[in-house]
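Just the one chain here, laid out as structure tokens, in the form predicted alone.
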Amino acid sequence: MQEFSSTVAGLTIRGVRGGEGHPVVVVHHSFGHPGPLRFYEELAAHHAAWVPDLPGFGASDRPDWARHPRDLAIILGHFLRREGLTRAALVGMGFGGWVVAELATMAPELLSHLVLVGAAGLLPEEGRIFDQILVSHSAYVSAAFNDRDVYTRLYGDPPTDDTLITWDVNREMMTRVAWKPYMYNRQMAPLLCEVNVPTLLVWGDADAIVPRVCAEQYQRLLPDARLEIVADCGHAVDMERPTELAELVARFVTS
């Protein structure tokens, strides 16, 4: 994977990309990612994989005016157009899934396929989305993992100061755009019926961040959606089950 940068709406969007073939754009969790992941490498073996840092997260510039995930979705849409990634498959993780879903309601023509992995964005009919504001950074991120050893291998125990600073920057941006109401948008749900894009929903069976009922709600609301449950896995499917998720995405996109 190689680093890239792109200028959109006066902002520098940074990330990594690699591989050839049909473009697949991966949008990260609210806590970002710890750098190049096996999931990205395995995607790049089959497709042109792009992994941008959302505006205000990671290494990308912060749009001080952004106050809602739809604002980030608008910038993401312009990024896709700028880089010639129209008709790409979009894969969103958690909070990133919400951003991608918002984009799909506004510009479904930009997407060839939609993959939502433990996606936020809907108010759960039962239970609630884990509120990261109430706990420490490390407690929230570790709750995304069913396998503590995977979390420790990726982030350390304890995490480094640089990791904690990154989590703090990411959480501050998340709070700007997704705190009130926390991690859902009532206005998005009625629009999902217009997203005529083949959709794959992927949830870890032990997801402690976004309840599985949200997957079932997405499945009912989207016209062409199917659900895959990953066994013995938490919220961070891309990090706990990278090979399984890459295979699910590759089969879905090529089909």
Given for the second form:
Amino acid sequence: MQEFSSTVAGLTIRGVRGGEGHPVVVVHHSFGHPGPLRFYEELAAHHAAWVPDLPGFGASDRPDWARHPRDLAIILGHFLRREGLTRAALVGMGFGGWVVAELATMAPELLSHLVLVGAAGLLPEEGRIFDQILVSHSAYVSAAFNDRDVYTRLYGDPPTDDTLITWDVNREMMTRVAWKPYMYNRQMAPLLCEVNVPTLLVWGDADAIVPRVCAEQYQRLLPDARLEIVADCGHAVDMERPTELAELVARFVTS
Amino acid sequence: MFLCYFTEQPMSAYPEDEGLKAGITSVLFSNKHFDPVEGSRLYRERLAEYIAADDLGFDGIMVNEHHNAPYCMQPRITVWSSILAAVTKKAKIVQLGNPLPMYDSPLAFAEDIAMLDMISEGRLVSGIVRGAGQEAICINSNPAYNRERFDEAHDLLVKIMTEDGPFHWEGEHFQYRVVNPWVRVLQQPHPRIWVPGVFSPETIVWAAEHRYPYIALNTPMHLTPQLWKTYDDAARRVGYEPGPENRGYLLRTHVADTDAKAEQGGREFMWMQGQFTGIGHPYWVSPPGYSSPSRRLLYTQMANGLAPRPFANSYEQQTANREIVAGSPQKVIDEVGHILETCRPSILMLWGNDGKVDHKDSMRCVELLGEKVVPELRKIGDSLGLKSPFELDTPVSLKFTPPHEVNPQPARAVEA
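Next up, the form predicted together with its partner chain, please; the one we just looked at was the form predicted alone.
Next comes the full complex, this chain leading.
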């Protein structure tokens, strides 16, 4: 994977990319990612994989004016056009799934496929989305894993200062756009019926961040969605089951 | 000097063992432990103490606002301010302060302030604060915009108090198609604005740049000189010479007839396991975007248990450092006199009672403070030249300082 940067709306968007083939764009969790993941490498083996840091997250510039994940979705849409990724498969992880779903409601023609993995964005009919504001950064990120050892291997124990700062920068940006209501948008659900894009929903069966019922709600609301449950896996499917998720995405995109 | 009475209004009747069991006494500590019968009793007792403080000649009574915790029974600053405006006669009502960014309507604050100023016949000091970090969670006000909202709400508040309506306001965080409240402040150009804080350099500089007195909330004595240097440097940069009239200090001060009895009451300042705002988590105290990026690493380390959290010193250490003063009137006069000499504030908030000090002992503390301590501190203050903003009739702010009195110094000269 190699680093890239792109300028959209006066903001520098940074990230990593690699591989050839049908473009697949991965959008990270609210807590970002701990550097290039095996999941990205495996995607890049068969596709042109792009992993931008969302505006204000990781190494990308912060749009001080942004107040809602929809604002990030607009920037993401312009980024796709700027880089010629106008028929890409979009894979959104958790909070990133929400941003991608927002983009799909406003510009479905940009997407060849939509993959939502433990995606936020809907008010759960039962339970609630785990509120990271009430816990420490490490408590929240570790709660995204069913296998604690994977968390420790990826983030270290204890996490480095660089990891702490990245977590906090990302948490601040999430707060700027999704403080209230937390992690959902009542104005998105009524528009999902217009997303005529083949959609794959992937949920870890032990997702402790976004309740499984949200998967069922997405499946009901989207015109063409099917659901895959990953056994013995938490919210961070991309980190806990990179090979399995990459295979699911590859099969879906080539089908 | 300006000598003011304060109590945090503790909900002292909460079951402490439940707090210890929960490991927290704020934000998520269940209000099933709040007994409204005891709450009613405590409110009535505080009312009697405030009336006594007014009768005994305190210059002011300080009120504040906190949420979701037993350490403070004042979740709306306007409520006690209103009661005091009606039942007291001479004491100024010192709000420290109105948490401007926490709510969505600076206009509502302006209306409250105007009403209070008129009802109290011009006895209001309308202090302002950003609000503590955990209040952002309790009120659900986005912490990442807290400082921006504070700045904008302040500008709007001052405009409402000093300019005729109607006007409209199109700000980054607040918008009004009509600003035209049919209530106006009595004091001209507006009630004094004081800014309390712990040790945030940004807030100290902000207060100094506006020529608002900064009220140091029981900051450790050894840090206070640095605090005033930060203030004074900023004041000179914007063009005025700061003095004791710009300085306030809140001090835990418990008085009883004997030193032994006072120590009993003084130890109650440690009642929330020694923590000023009870036991909470650092990630509540500094929610995302609330604190300066310069402290991001330290606060994130603390939030994740990778740096020690600042816990209060022991009672013995705090009394040795004069962060808590407890004793018979003469002992308190001597100790506070020493603080006046070294810190030179002209505004002193005497935080008299906390924890489970009962009504009888609280009243006795108020009486001894009012009858014996305050008159002596006034004399000491006079001898040290500690004149309050009221005594000197200083301008309420830099904005309302006559232009010929303002002589800014270039930043470079200050650095040299």
